[in-house]
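One chain comes next, on its own, written out as structure tokens in the form predicted on its own.
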Amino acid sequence: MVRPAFLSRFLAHAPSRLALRWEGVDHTYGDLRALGEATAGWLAEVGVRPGDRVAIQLENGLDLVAAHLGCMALGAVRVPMNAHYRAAEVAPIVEDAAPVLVLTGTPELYPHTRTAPAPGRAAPLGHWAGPDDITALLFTSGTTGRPKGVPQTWAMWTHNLDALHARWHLAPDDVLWLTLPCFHTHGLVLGLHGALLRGARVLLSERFDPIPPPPEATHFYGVPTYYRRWLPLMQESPAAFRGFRLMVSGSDGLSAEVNDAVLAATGKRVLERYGMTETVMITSNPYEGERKAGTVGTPLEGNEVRVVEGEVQVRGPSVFGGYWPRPDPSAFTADGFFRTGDAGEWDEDGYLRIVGRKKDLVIVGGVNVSPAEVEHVLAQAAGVREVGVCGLPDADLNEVVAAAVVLDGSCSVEQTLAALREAARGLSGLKRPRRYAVVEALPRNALGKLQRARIAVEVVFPPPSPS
């Protein structure tokens, strides 16, 4: 067994080098190493052992960074969870992951928790593990409604981030303004850990707000909603964005119109890329060379990408080995390609364009929402016989959740709609339907399977309701 390359490179950075700013306070790489060692000592004192799973449900901040560094040092497997999830949403994740400890800001959701990591007797930051050992277990929304566990290994991270940094030219002198939530692959792996691997500096914010970026920031990673909300400021004060060497968009499609508008305002073309929890990054537009608006670029080094019967499929060292704890053999082809479920096509220059989704997921502001999960929650409301959920276009979030409902006659329409909105309070904000429609029947195929794509086309939804 050897120390993971990722960890060795993190430890090799000069201790005096600036690594992270949080709430106006700068922390060096030496500070982060000490923070990780102290947290690892505390985790060991409360009974966590190498290989144990530790769930982390924290907002962006120094506590979250400490939790991840401490688990890295100890060799514990991290289970990041959305900090906004409610009890019903975290329950299946906790059941499947079976963490020995949950670090959370909402301890009332769990029987045995700690609200945040605390310093303890320092443990050496130098866990020894094989490259195929799991470093994080992330859960992604599935079309079945139950989140699917995705084991991510040290080798996946190191290979993919090296390929990505070669494509994006991220250098140790760069400064990443990180506003993405660090419970998703986008913010956690590409953002926080990607910068730490390279020795770059992170300016960490709790969330994105459409304000002028810090003047020292050279890199920014976001989702399309961020750029739409930023556009008025870009047009009003373009000089505020001239310090950026690179702006990246992912997790959902950025329209060519918005990308062109950003270019017109700032002189900089947003770089689009494509990836998912199961694969980290698959393709990317180049830093140098043509960035084609509306495409997600070409395959990263080591990735084999093909389009078969309209579906994007990928194979390579950045692809996970299978879902856990419930393997899904249908997720892979016979020759080992992962079926992404996304519909794509190649253009004449070999750039990939994502043209839709074969799966039913609704992507709200860059966040995957499973219609089946929302349907399960809404079906518990009084007066509901059945419910079907789909995504509707939205100028700000790209899509919002909408629900078509068949009544059972036990309540009035008004009572049922009120019960639906109350049931939806058990979901985090982006999963709550913005629009409801009462229908006589849901569209189904000849075998009785719900056709969610037809709901968006065939059902007339009233104007948006308050969230």
Ligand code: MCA
Given for the second form:
Amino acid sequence: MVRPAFLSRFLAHAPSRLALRWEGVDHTYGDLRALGEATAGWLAEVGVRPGDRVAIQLENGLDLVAAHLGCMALGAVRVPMNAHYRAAEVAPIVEDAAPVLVLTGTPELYPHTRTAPAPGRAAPLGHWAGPDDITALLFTSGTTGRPKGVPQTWAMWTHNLDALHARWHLAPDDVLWLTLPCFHTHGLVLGLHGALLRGARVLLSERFDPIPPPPEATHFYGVPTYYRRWLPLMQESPAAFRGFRLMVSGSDGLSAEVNDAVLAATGKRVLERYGMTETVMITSNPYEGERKAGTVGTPLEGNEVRVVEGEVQVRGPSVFGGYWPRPDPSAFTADGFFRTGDAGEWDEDGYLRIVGRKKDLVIVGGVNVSPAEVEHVLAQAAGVREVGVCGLPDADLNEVVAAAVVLDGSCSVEQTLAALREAARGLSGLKRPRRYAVVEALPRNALGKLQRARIAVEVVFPPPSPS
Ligand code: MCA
Ligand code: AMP
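Next, give the form predicted together with methylmalonyl-coenzyme A, keeping in mind that what was shown is the form predicted on its own.
Below, the chain from earlier opens the complete complex, with every other chain and molecule after it.
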């Protein structure tokens, strides 16, 4: 069977090269290869076959890396799951993905699916998927409330990462400090797999904390919240950031103010890029040439990007083929461009600026939140007639979730708010509303459709309360 280019290139890195540091221990490319073989052997022994789907709900760590390498080696399709998700959030994903096995530290979330804590044991690498086979199935917050499955192929990854690395001049001697959670495209594909493809080195951390970076680190990828939280340290100890050759931001807009403040403190301009789970990366600022704060740069090689009636649309080899298991043909135009739902405009130099969203989506700390999903959960609370959810600007997380609630009169305001907070506990932390307001009626259009953008503008929300 033909081995995907990605895997051939991963296996070609000299076994003695340093690949990954986790909890102070260095692992070479040879070690990772052995870990992948061992894990693939164990997966095969417990009955996983090439092409089967294996869900991985793990926080950053060696187990997560082993799980991915094992699935890569065996040719199983990874289904990365957000490690913060609660039972009600994993249920629709498990239903749609139907994994044969879930690798997780929280088996109680999966009462009807086979789970296992972590891999082990050795066996030879045997099976390989074809180059266009699906290597991962990522679920992204659907604007309808139900997460949508995005099949990502080896070919999408290789095309996109090659274009990105060419743009960023990423080289095998580079060292990426990876603090992003490795269950979103940003951390998993750009971070972990990007480094493995290139033969670079990853210093993996459990999470981002605004501490001095490891001195060996040359590269850092983050969401805007990371840079905002880092600013005080950058201003106090700019020397700690001297080793960085490149800091990249994405997943949400980095304000020009923060980018300028980072530049003023460290002498380095953060490079902003723009992408989606469905498309991997669409545009990027240049490494050489002008990095323009407040823009997301120009199309990556291979991508055709256009703005039609204010919406960014993209076509190219890194764009997925359609949602799974429920295809949505309206996601594409007749001539095959994917509709991002993001509002954009070109500047005078051909750099793209993201100016808003045409889709109902709140992005909290770089994490997509579907207002419809939150509304559905909150509507179960006692005392609620109806509820509308929107995003409000937040200095730390860019946006936070807010809920406007119409009472049904069966409980007091206090009881209803308590019931709402209790219901929200069924959601992972970033989806829980930080602000609630009681209103007489929700803004709707003439057809009765909820107008969430108007909630943010028209409703006066009391100051933040604990989630
Ligand atoms: C934390 N929580 C989360 C997540 N992280 N819930 C859902 N998803 C998450 N990723 C929950 C915790 O369980 C906790 O709930 C509550 O939020 C607060 O957690 P804490 O760790 O204190 O939060 P924080 O320090 O404020 O963390 C916020 C963060 C973090 C540092 C911004 O969320 C983060 O690292 N975000 C990066 C997300 C990312 O990688 N996005 C890329 C996707 P409880 O209170 O119950 O304990 S976008 C993408 O991939 C596209 C392709 C792109 O363009 O990049
Ligand atoms: P996801 O569905 O998690 O892949 O998130 C993709 C969405 O994140 C995009 O559709 C945009 O709305 C947003 N996004 C990603 N990068 C940027 C950026 N640099 N600036 C503004 N929004 C971004």
